[in-house]
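Just the one chain here, the form predicted alone, laid out as C-alpha cells.
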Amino acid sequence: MKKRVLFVCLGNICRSPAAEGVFRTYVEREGLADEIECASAGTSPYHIGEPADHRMQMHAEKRGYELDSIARAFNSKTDFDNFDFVIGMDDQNVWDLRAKARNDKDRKKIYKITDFAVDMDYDAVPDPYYGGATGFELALDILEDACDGLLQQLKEIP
C-alpha cells in the first residue's frame, strides 16, 4: 500500500509546493515512486488555481526541482482520508490543520516538517513570500534537510 504525504502551507504557492517538488525528486531518485506519493495544499484559499510563486520556481529549478503543482485549498473532508501524513510548514499551519481535524485519527496524521530535520536546527520553514532571494534559499535548505529525514523515516515503515 502506498504511503501518501500532503505538504501544507498558507497559500500553497511557496513552501508546500517546494516541499512537494523536493520530496518527489528524492522519492524518484530512490526508485520509490511506486511506494510513496505526495501532494501539497494551502490552509487558505488565497491562491487556488495558481502555479507556484515564480521566485520559488526559479530557486528550486536552480537546484534541479520542478514545481508543477497548482495551488489548492486543504480539504478536511477528503485530505485526512486520502493522506497518511499531513505536514505543515510552521506552527500556524499545524494549528490550522489541528483545528480542521475531525477526530483523533486525523490529528495523529499531522506533523511539522521540521520534525523530520536531520542536520538543520530550525523550528519551522519561514515563509519567503515577502522576502528576498535569501528567504527562498533558506526555505529550500530547510526543506531539503527535512525531506531527506522524512524519506528515511518512511523507508523504515513496512
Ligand code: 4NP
Contents of the next structure:
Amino acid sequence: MKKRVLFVCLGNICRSPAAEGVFRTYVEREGLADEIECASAGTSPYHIGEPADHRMQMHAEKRGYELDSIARAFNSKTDFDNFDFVIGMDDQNVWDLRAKARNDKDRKKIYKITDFAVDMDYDAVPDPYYGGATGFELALDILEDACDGLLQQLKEIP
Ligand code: 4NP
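Shown: the form predicted alone; wanted: the form predicted in complex with this ligand:
Full complex below, order starting with the chain above.
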C-alpha cells in the first residue's frame, strides 16, 4: 500500500517545504515514487498561497533540491485521513498537531522529524525564519539526515 507522508511546520514556507523537497528527491532517487508520496502544510494560516521562502529555496537549490510547494494550512478534517505519517519539525508543531487530532488513530500518526535522525543529535529543526544563512544550512543538514532515516524506516514497512 502506498505510504503517504505530510511534513508540517508553522508557516509552511521554510522547514516543511524543505523537508518535502529533500524527501521527494531521496524517494525519486531510489525509484520509489510510486510507493511513497509526500506533501507539506503549516499549523498557521500566515503564509497561505505563498511559495517557499526565497532564502530557503536558494539554500536548497545549491544542494540540488527544488522547492515548488505552495503554502497551505494543515486541515485536521482531511489531512489525518489522507496521510499515514504527519511529521512536525519541532515540539510546538507536534503539540499543535496533537491539539488538532480527533482521536487516538490521528494521534498515532504524529511524529517529530528528528525521531528519524541517524547521525545528527538535534531534537528539533530550529526555525530559520528570523535568522541568517547558517540557520537555513543547519535546517537542511538536520533534514537531510532525518529524511534519510525516515526513508530507511519506510522501506522496512511492507
Ligand atoms: P516555517 O518558518 O515554520 O519553517 O515555515 C516560519 C515562517 C514564518 C513565520 C514563522 C516561521 N512567521 O512568523 O511568519
